[in-house]
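Okay, so here's just one chain, in structure tokens, the form predicted on its own.
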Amino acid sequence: MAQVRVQTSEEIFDFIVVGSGAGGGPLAANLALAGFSVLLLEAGDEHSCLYYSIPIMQAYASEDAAMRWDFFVRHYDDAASAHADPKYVPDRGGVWYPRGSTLGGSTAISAMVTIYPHPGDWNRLAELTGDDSWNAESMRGLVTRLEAWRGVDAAPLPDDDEAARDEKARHGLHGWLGTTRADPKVGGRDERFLDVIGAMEQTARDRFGIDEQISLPRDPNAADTPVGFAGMTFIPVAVADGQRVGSRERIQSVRSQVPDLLSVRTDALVTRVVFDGERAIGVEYLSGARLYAAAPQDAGPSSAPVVVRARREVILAGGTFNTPQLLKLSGIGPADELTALGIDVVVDAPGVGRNLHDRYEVAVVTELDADYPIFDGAALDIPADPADGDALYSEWRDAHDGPYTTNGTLAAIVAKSTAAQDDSDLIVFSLPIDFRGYYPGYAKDAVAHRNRLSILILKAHTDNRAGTVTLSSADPRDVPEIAFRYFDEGDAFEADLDGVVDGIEIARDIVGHLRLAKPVAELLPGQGVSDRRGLRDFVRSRAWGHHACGTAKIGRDDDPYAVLDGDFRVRGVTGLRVVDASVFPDIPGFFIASAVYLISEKASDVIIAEHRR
């Protein structure tokens, strides 16, 4: 094998952070604000466009070749089961699973939903680690530090006034992450939108016995929302002044404040962590555009490998797929897998790449009798000339107002399935488009018809932990093998499957409550799928997920599959931590971005306190 020339840089930083998403970006910013020198490495670039900025364009953002990595994941190892899903792409051997490839990571292409995890998610971590700083009360303090809430609040409960409501809700007002909800006035601009919202409200009242004196929707992020809450909620999103916000804006803001402390290097594909014995002392990376094989565009020229050093620590935040890949390439992973690829073993860590899991989602899609009037004359896309455009686009361009300031959702119902324990485990929400999951071209297909209603069902707190991320080669540019092993290929799948079916029944109930908009036909699952057995088969073949986690989990000292301790430290070495969605032993809440933002804030506190001693 030809010897690869490695360029050792004279650069040295206090910390090196790999990945600029919800875990790495805020962490790097916080460390720099605390006075440490930080190098933030991002394999993508700093692409900026209207698909990023305009919230309603979030589907197009996820399909933008300049902002995405193309992962194709296996839901099933069994070929027949895999091919039963229309989303399966045969020549890529899996279902498309886009991830962000730009500054901000996947927060740049997400739907921006910002619903915080349940208190039980944090309390279970506190019990697992024996560390009370993980408990729900402590993590709520990080919510108030993170959040800059600017939405229209839920109406007070019957015994409260606005001051009591606000005190109980405990929203943060002065944090760095702008959060809001769709302005209720937007829904009121289309009588069919109001009909869908009304159907969701009546479904919630009928199913859960909610008195008319209690105003709906409620706030899912209010601190006093009961454990096991069931009812109608609005959907909080990471939007400020009508534009998407997230990790990118935090990085850019802090970089401008302390440019001598926060260095951001894009188009930098980290290939391995560099060790001196058992201590991480830096990373090696390649400089060049689109070097990772998941890039949908051709790769640019690459530099020779460059090594940069960290005085204090290296922190990996590449996400659920890339963090286990990088750990393994660095010699931390299952020994048999590493030796088979000629990788020297630093730590035999069998848990790296295991415990991969996700939520399950499906959609009930209905054709209605007429188009939504608000879409009349709207392209529902960016005009070729940004100075031109239809009325809805122009309203956003000129005033950052109107429907384009939303992520497209109308309302949600939170519920407990028959499989639920303490926490609510279903969220059912409505979109005035035809959405059937993620596949190449889905964004255009979703708006091809203007008379469609999609009711999405998301099953949280799933039980299956059978997924894996394994190396396909020792080349860091290659994409790993990602296998989820859905339902009966996994473990404890019956409760997950039945829970999703419970959600479909709620979705059909919502459609049955429509009054103005008349359903013409149920397109998915279809009117011929009427019993629970048929719905279970539908879920098996059509479900998807978009919140993968767990592949470098936190765990107890006596758990051989625990990759990290409760302070995010990688076991078996020093100077190396992980802060991203891979750390969760169990998937938290309904949407994962907010959970990752919160562990980023927690890790910041832990690391700063340790290095200021």
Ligand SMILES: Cc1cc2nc3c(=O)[nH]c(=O)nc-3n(C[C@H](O)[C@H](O)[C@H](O)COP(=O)(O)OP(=O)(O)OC[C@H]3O[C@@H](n4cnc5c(N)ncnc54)[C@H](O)[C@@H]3O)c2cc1C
Second form
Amino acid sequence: MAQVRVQTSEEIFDFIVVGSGAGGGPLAANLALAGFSVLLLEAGDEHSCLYYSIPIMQAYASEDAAMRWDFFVRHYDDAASAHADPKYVPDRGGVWYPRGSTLGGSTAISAMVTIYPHPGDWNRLAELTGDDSWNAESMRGLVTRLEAWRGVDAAPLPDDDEAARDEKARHGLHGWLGTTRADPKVGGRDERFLDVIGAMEQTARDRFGIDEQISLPRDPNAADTPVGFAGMTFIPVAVADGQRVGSRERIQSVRSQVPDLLSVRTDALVTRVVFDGERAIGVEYLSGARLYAAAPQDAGPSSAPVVVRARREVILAGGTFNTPQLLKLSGIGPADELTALGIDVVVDAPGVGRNLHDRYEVAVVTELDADYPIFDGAALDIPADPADGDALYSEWRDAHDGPYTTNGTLAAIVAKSTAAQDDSDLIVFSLPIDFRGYYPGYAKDAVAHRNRLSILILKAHTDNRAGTVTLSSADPRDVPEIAFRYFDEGDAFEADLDGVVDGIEIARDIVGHLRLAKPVAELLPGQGVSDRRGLRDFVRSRAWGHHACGTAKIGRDDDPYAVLDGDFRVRGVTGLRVVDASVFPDIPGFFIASAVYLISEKASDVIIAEHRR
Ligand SMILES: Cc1cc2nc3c(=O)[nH]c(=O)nc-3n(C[C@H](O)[C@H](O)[C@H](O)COP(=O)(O)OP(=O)(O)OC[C@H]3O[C@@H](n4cnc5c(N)ncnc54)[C@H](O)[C@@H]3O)c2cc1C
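Return one more block: the form predicted in complex with this ligand, after the form predicted on its own shown previously.
To see the whole picture, the full complex is given below, headed by that same chain.
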């Protein structure tokens, strides 16, 4: 083991948490509420704006230069495959992959969809770790603690009344994370929205033989949702009182409750963990605005490196790209990669930065014969002059009500692809805009036409694990190299690819069920792409993801690539844990933020129990 020089500092906290996103924010808050002194270090600032608050503005939030970091990731190492994607940005050598860098992390710029993982996701972790507290039943207890559900419930099933439905659904009502769904009244305000929702319902009934007695949509977060469920669901979102909620609100609330215990320092880029031998005893950071190279705006002046100390533990929660970078910069990673960059090796950990994977998404985009009437007179942005009579915006501004309280999704179909194991692995959902994935400028393009329908296909439970996060230099302000190695560049791909193609067929079926809106043209994949072979090519070149995970995975003692044990401890050192999307050996469920919130709650319990002994 190499000795790393230790600088002393007057400042000492029980815990230091790095990163305020879905993993770090709630954890820091819980530790402070438990009576520990906590320093939360966040590279971004606390920028607040209407794009943050208004749920429908989520795409603009993700492009807001004050809240985002720009990563450009390689989907393919092969140049021809990479260039086949119109989203590829040649100057940057990759496809744009935004992440939130602000108080709240990516939950500040996300689309807020909150669908809990499948029970099987947790049970597999329980089996892997030999720890029953990971099982689905225990994790459901954490859902109940986390959530404050305020949505309109699904109608009871034929044999249930409302009380029986609620008892089986097991929603939480008193947690810190407000959740709801689009009020059904919103859909009813535009006959074309109703047409899309109706087409989804009829497609679900026809494909899955769902009897008219069963009311649709169902609630995907109800605890009694059958394994392998196939049907129509609404989309739950993290919205309360018509506004976005996420990690930021949890931090702000707890900071005002226990200001002496929770210290939040923004514009603080952590550059390495400081060790005393094998024990993590603090971190070094630079103070200054936008110091990381992924920040789109110019960097402000940087302080000299500052060292703060942790009496008990350091917890990394910088996210899937930054946590492995920070571990490596701190000497924990593949020895050859570190040595080549002159970084002293603390632990030769070959798993750090490996196992990067994501979900695959594509869109079927259709031009319809007429605009959605509800958009008439709406800027579909913050109006330049708020007095100019934009009714949808005014409704949100004056009462936090109406369509702008939603994230824009109309409804979803959940299904099993031909590649599925036990759990459903497809979610197909509709948006009344033109959305083709993430690229710079996508938010404006999405609403340039008001007669578009995008049906998104998201394939869960990806097999391919071939992605990597590799240091590009030993400079902590540099961005690492991120390579996903999609589909045939990966270690398994047939099932992933076929599963997405199955989803496209469902999406086309939905369009075929429209009754009022007349499709004028299929813009993507396009009528010319009709057979499965053509669709596979389309998916290879157009797919994207935004739920990256797995780069510091939990695993068994005998797995050389396991970075963490089942209690989030970094193997080979003491006093250091990781609690963010990096920890998942296998991507959970359909949408990852709720899974990260839940591991944050779980880690809080584990750490508090250990330090109270
Ligand atoms: C545009 C977009 C839409 C999304 N929509 C959804 C959705 O609808 N539903 C869903 O479930 N998921 C969604 N996601 C994904 C979800 O938001 C993330 O997966 C989740 O927030 C990851 O949590 P995390 O704690 O791992 O990292 P993050 O939430 O990304 O937080 C990491 C934080 O750490 C900070 N940080 C990193 N390195 C350092 C450092 N060295 N020093 C100090 N601070 C550092 C960053 O600034 C950031 O604030 C979306 C993501 C994006 C970008």
